[in-house]
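For reference, the chain that follows is the form predicted on its own, supplied as structure tokens.
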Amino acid sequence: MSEQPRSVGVLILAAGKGIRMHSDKPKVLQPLLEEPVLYDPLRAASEAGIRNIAVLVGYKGELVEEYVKRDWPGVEVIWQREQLGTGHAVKSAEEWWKRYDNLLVLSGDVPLVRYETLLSLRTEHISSSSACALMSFTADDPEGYGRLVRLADGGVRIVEQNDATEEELMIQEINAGVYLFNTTALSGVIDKLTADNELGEYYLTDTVQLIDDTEGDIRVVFCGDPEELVGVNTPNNLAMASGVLRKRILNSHMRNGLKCMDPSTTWIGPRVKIAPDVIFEPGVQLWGKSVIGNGCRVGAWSTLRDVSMGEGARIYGPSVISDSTIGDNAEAGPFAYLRMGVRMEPGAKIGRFVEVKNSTLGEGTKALHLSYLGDVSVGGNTNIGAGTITCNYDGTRKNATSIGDDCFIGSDTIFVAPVTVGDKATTAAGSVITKDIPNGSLGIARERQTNVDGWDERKSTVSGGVKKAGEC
């Protein structure tokens, strides 16, 4: 059944501290495959086609708010100034969710939930016109979870662990903490919540019984994959979720054509995009918004973060590359370190033990050995000799070096920036270049060689066979 526009809002609860994480950072900002835990519930809600999303923040909420505004600009932020339970949290957002016919409530610490699961809940709720649809699953060890109690009259209620009887603690069907309310029904009971319980909090779970008492229709949607709705509350939970997400992401890319030599040592972040015909050697890690083009190969034990690779590009491992663009058929590594806005044009090559920062290498340009290139623009078809260094920092600011097309840079050239080298220019090996070199010119900046005849005999003519201090 189709929905009317703006008929569903999603409220993601992200106000908790997460005491069992033993961290000052809010639980929903703990890193999971180098994204905050909160990223995955937001992604699932978005992929389910729901555009009206709000995040409820509390503990160190300014940090969560900063993340949401930066990475999810269409998502609203609502504050819960006091953390008095999940029922109080939803009540705090009442002015927002009254805009919609239905409200999906989702915990910010369930990163394994799939968008298909949210779609199934929405379909059941909308098609049945229920007052509330909620999700449950069966856990072998339900410790810490609210139990779903099925009543003889067909109704249900949820009992939190701290308030459960011995008999209720034996129940293995548990509340997943995912609800889809009719907002009219929710509005009718939200003010009836009390804090008459072991923790003195307002439980959202109590709304289920209140709605049931008013003869509202309650639907339970069972999730057959209990792993999907497990909350991340401890470092162990975080590690478990990391492993599950890693396999999901990897399997998805391999179904689309990724050739992965050793899946057990490969890590791919959730925002990475990979074309079909790509090869990963063992130990590869890809993070951030990396995009890998068709026909690429990434060498063993390389780590890429926010890297764009054009078609046929290759990384020889191990290499570390971040915030960089590698053009079609360009190559880097092994032991290459590229960072902070490096751009390699098609066919460019960066080799062994070369570090490049905030620089551009033109089409066909090569820097193959033992060099540092910082804040430099290099034209096309230029050869950078071994040991070349750009001295770009004068102690106060970074200065730029510009090297033209078709240049030959001799080994151990040092450029003291700012300096410009024209097209088809050459530098003599071992030069310290402090002035511009015109087009087609040879730059030489080194001491003339001096040979001392008979040096071997002179150095051994010393008293007692030991050279005296200051003696030639």
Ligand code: UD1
Contents of the next structure:
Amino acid sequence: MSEQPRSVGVLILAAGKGIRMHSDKPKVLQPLLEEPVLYDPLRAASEAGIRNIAVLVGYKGELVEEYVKRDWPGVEVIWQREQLGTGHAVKSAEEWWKRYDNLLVLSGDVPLVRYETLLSLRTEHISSSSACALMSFTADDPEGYGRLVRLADGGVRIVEQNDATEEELMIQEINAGVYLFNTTALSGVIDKLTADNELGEYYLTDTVQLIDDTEGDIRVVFCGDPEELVGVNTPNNLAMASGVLRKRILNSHMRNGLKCMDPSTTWIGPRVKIAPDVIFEPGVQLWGKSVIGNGCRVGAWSTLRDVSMGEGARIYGPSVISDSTIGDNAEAGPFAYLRMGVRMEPGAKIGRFVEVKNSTLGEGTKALHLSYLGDVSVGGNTNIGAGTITCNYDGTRKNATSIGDDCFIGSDTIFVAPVTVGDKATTAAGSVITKDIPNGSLGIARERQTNVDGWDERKSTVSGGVKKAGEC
Ligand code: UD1
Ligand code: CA
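Output the structure of the form predicted in complex with this ligand; the preceding block shows the form predicted on its own.
First the chain shown before, then all remaining chains and molecules of the complex.
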């Protein structure tokens, strides 16, 4: 009979408040780039192919649970009602982890650990038959971390910052907070933890020496990349971790073909998808579930969130665009502001200082200068003149404007919605359009011009002679 593979459960500790973050929000929900810190260890665990994942919640646990249930179906939530330390945290989930042969413990606030690193920890743990394998790294500034003390007899123990002697504080090898336990060994010691330390907490780190003394071998797996194991305890740590994640994401897109003119000013969120042959000018920010097609170019200092760009589309920077679709070969900007469901069909163009909200622009349609288009549906090949404005809000409701195909909208037209303009219609420049315009008609709605002949001479006569300097 072939040997059964040994089962692994992952417990992610996320019950602590995170006092050092100075925020009402639980530390594990602080945004790392744009997703909660907790999502990164969850991603690493699932990418490592581990299916039995539980998150331990406590401080503002309902909120953390809501996020987990919404975005991580299949991940279990376990409660630690009182937060008495990391040892107490793991003990709180004992009923759950006793089902597995091994337990991987991750900290919800150690987000940058890679799945490859977790796999190497597992390989080491299994091949050495250790009772516990844990990760260490060297920190330039070990302040706040637990120090890994290597004992003369080859054993190890971990001493926390607050309990360390002067000599121990000099140690730079750090406990990363990532452990893979044999659950039988862990069960054998978890009830022996005491809170006999400076903070009066039950430390998970104390299990290391207890296991070493009674249950079996401890294996330390050293990670050469200290950035990977940074603990996000303070706003400074959070900013540093964001920077590391930003570079990782950028590098992976550049490996796939992204031509990024200035990586030092470019930000790309973790859920963005970019086709290989795309150019980003300096200062581009891409967030949400944006998808950028082949041959696109995004102009300098543009910010896009949840934007889909078809092939060969172009944004001239700076522009700010959200929740919108830019069709193949369509163009927007510079200084375009598109939001709340704008749809540009292929080849449509939106230009300088144009704001568009919840509107569709048909194939080849252009709105190139100084306009506000809100709740408008425009057909294909229509030209929207400079300064066109839709009055879509009557003080109570938002009203729609519909403009057909092949129209010519004169500059400075104002549409008082709701209003419908047929195909091939024209509006005279400066018109205030309050009534529908039938197909092929000209809508003109303005005072006719009157010229007063000889005005300059009459002015002089009326004011009693020659104008004095400074008079107009
Ligand atoms: C912990 C380790 C330290 C290590 C460091 C690595 C302990 C005692 N110390 O310190 O050796 O160098 O991580 O980053 O384990 N948590 C709970 N319930 C609790 C307390 C904490 O779920 O009752 C969670 C926190 O939300 C956090 C994780 O456990 O995600 C670690 O707790 P934290 O207080 O941040 O420990 P550190 O002081 O960073
Ligand atoms: Ca921590």
